[in-house]
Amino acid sequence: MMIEVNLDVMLSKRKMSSGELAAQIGITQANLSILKTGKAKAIRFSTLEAICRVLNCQPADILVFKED
């Protein structure tokens, strides 16, 4: 089982750079990169909420459950 992070897809749809998103939600580009690449072990609800607010999307638009 795996959680896939589709943050790049939403950034592309919204025509927004990672740097812009990081600045707007108040996290470093390095931490956003860890999240985007799927290397993060956890995400705070406040961070997820901020991402969804800025990108005008739902958590399911960003996080997808995949079975092996």
Contents of the next structure:
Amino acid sequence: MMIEVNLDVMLSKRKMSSGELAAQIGITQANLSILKTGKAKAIRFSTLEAICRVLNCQPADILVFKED
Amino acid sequence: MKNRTFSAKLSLALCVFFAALLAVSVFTFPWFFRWFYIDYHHLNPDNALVQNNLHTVVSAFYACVPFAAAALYMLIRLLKNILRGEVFITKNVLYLRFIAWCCWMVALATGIAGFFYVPLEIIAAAMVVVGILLIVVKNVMHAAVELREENDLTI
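Switch from the form predicted alone to the form predicted together with the partner chain and give that structure.
Up next: the whole complex, starting with the chain shown before.
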């Protein structure tokens, strides 16, 4: 079981680059990369809220639960 | 923050001083101990027991030198990491574990030598306690490293 981060899909749908998103939500590109590559162990509500606000989407559009 | 840096710098200076002292002791310890044990205490140098004690302490000292040198080297590297601001890293956990093992090796060497010169058992007991304390600190540090890694991966 794992949580997948579909940030790339949402970014391409909104035609936005990682750098732009990082700048708008106020995190570094390195941290956004950790999130995108699935290396992150946790995500703060404040970060999730900022991503959803900027990409105009729901948390479920970004985070997907998948069984092994 | 300033106090922590000062304390680490002071500890580093002490470690370097003791490393230099150890290096000097490697060449001078037999003469120094002979002077301290026999001449200073006015003991008979021809007495077999006195000679036995002298040789036991000098042998125990040389058995402990490699471990003391390794522990001091690791301590210096640990303190340098702390001064660089790299406190909760896996390397420091390994250094602490290595230093603890060095303490236990010294305890073993002095413990064996203690069969021939009983006062050395006090050093052995002290080294066992220091080793245990270091292992406790190592475990705390290990937990802190895991917490820091988790915190770093929380976005």
